[in-house]
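Here's a solo chain for you in structure tokens, the form predicted alone.
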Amino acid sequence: MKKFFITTPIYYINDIPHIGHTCTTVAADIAARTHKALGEEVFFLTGTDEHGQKVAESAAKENLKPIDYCDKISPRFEEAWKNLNIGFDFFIRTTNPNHEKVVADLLQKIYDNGDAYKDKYEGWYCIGCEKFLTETEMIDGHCPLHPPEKTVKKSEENWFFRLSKYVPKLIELIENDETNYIFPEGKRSEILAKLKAGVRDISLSRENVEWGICVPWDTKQTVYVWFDALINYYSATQFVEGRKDFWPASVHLIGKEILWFHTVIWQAMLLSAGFTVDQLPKKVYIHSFYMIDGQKMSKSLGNVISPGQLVELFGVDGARYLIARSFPTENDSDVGIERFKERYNADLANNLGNLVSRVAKLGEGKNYGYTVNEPNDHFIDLVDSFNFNEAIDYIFKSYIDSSNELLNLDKPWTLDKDDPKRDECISTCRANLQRAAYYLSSVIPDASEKIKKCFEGEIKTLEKPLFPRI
């Protein structure tokens, strides 16, 4: 059986999850479970990144031990992707004892291939984004993406991976289309042009951040927050009973900031561990970021938008079915409650929740037998290249618009019950929303199994709205 692998990001545990996690995960989910439907096996993996400085600061603030602080935040995660219908097959924390052996292992095979020496490191470092920052990654002296508070000069003596011996190997796989796992295109041309530009050996370790994991060869230091939450892609993998197989990711998912760390340092960590190139992850999508109302995201606006929003005011269904139809892909996408609910109501409660209503009355009490529904190439290849809105638009016009244009036209209502033309016409509307159901499974799976159920034999009326209007 065919087996795929998708990942998102472990996410953070110094903050809540908002639309920005959201988006990520919604996508996967949705890749997860087309791929299912295709009768493949799939392994789809999210979880929580939960060592490092932030993590013990803000675990100080609340004057918790800092284990004690992630295992009150990660289930927020967890229950937020369960809340959304999320069906990820294993949620990986980074406090788990078996990742951290994995983290260990790993490393030690990096330092046994000579790519592991100590030197001192001064520079400007960003405690937002646990990240040492070049002069061109910053603006006006910091970090672009968080106070400039949060910038501030490190000497430390840590332990450096030779990243810059790996540089040729990473530029001769993306430059060949056929070893290149970098999209969508425009974030493959940006990291080549940053490859050749020259790159630096980076820490792989910390000198006085104490939660985190022991550097093995080395226990007086920890290894970075980066170097141990990439890890957990493969260490999944190795500790979650029958998924050794899975090994190559299908699909790393993941936002624009963390580019780098994703196609540059994680495959180069891969190489000098001794995995070969056909061990490498086949694919990393980068999508943009949502921008709120024209504004960037930020919880000192106020205009920060979290999963439970979206689904106390659209249901679980409408909210998965909002963020796939504004996925930031290769563009920043512009969202807002008032958006939303504009396309809330236009496409969902006014055409798709409408449609059923009016076929299913119609329709009621008779047996226009079940359509055989077959994959298709065109949808799959939108959903796997992320562009989410131009597959649900594809489906809504072949089957959904048309199905509204259809009854417009023969105006199945004025005619007899037993006239030819009123059957046609009806039994040709619930074959487009089987049809409908059958590929929006994926994006709002609950919908979709109330359309089937209510045409899949005799048609039955639903007890109320498939999308109350808002």
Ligand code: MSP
Contents of the next structure:
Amino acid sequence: MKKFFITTPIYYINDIPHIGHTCTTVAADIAARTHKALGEEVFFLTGTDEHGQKVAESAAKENLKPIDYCDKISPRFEEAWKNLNIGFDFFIRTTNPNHEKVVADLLQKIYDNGDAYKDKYEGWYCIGCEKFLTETEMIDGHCPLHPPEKTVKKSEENWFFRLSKYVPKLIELIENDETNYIFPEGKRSEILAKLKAGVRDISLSRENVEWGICVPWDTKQTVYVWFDALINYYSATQFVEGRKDFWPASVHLIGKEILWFHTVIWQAMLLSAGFTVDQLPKKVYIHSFYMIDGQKMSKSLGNVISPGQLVELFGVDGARYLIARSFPTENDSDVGIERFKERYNADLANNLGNLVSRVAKLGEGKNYGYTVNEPNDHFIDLVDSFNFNEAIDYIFKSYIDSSNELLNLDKPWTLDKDDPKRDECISTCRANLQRAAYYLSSVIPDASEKIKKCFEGEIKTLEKPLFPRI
Ligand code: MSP
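Target state, the form predicted together with the ligand; input state, the form predicted alone:
Zooming out: every chain and molecule, the one shown earlier first.
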């Protein structure tokens, strides 16, 4: 059976789940469900990133031991995803001892391979990003993504990873269409240009951060949180029962700010640990960001949208639909509650929801037989390239808009009950709705199931509107 292994980034545990994390997670869920429906064996992995300086600082603020803090906060993410009907197969936490063991083993291999050496490093470090910044990454002397005080000067003796050694190999892989793993195209060229501009080695350990996994050959140092975090994708396949064969990952889905880690550092780490080219992740898909009403989402601006808020306003399927429709692919996507309301009312309450009610009412008690459902290649291609907006548009235009047009044209409610044209019109709409429900089931699973039940066999009317107007 074909295997499909998809991952989201593991989210920093010290933040609360917001619409940014939600968009990646919903997108991965849609892809996972689509592949499941194709009969593939799917492994969908998400989780939380729990080590490092900023988690230790957050725990200290609450007077908690880091692990107690993590145990307290981690369920927030898990619950948020369950409340959105996200069908993840495993929720990984980097404080899981099974994960920690795989991290130590993999790092030991890097060391044994001669790719770790001790060196002194001094530079500007952003605690928010948990990384050293280059001059070009800073704006006005600090990280543009986090408050200025998060950028601090650090001078440490660390273990370094010979990243530069792997640059020629990575360039070779990315330049070749057969082995390239970076999507979409714009990101591929961005990374190639950066690789060709020259790459410095990076530190793989921390001297003064206690909250981390011990470096196996030097217990005075802990593993740099990014090295620890990236390994989650592999470690889960090793310790979660029955998942060994899922490596290498089919897709790592990530946001654009963590592109370098996922397309350069991660592959170099794996090559250094002895993985062959065939054992590298097949695809890294990089999406852009949500902006909220034209602004960056931030706590200080008070414009953070939470997944709970979306579910409360639009229901589970409504929230999933709105996320999918606005998913930021190559460009940032501007979203906001008001625009979500408009979209919800137009597409779900009026267009789809009303149509289902009308057709069910017109055809109540009739049985028009069975509509064959088979995978639609065009829809699957669009989902595989994370073009959900286009994918949904395609289904709406093909089956939903066309049915509304047909109803308005034929006006079956004005026709005699025995008029064959009446039956023909209702039967066509019903078949269209069954197909739409089948294709959209990865996006709106509950509503799809309700539509399916309503039109299966004898048509039954719905007890409640599918998507109540807001
Ligand atoms: N812990 C690291 C990832 C380690 S993966 C081995 C991390 N965590 S994070 O909590 O900051 O999550 C970052 C991810 O959240 C982004 O890559 C993206 O998937 C999602 N988003 C966060 N803000 C976002 C937006 N404003 N818009 C869209 N997605 C964004 O980085």
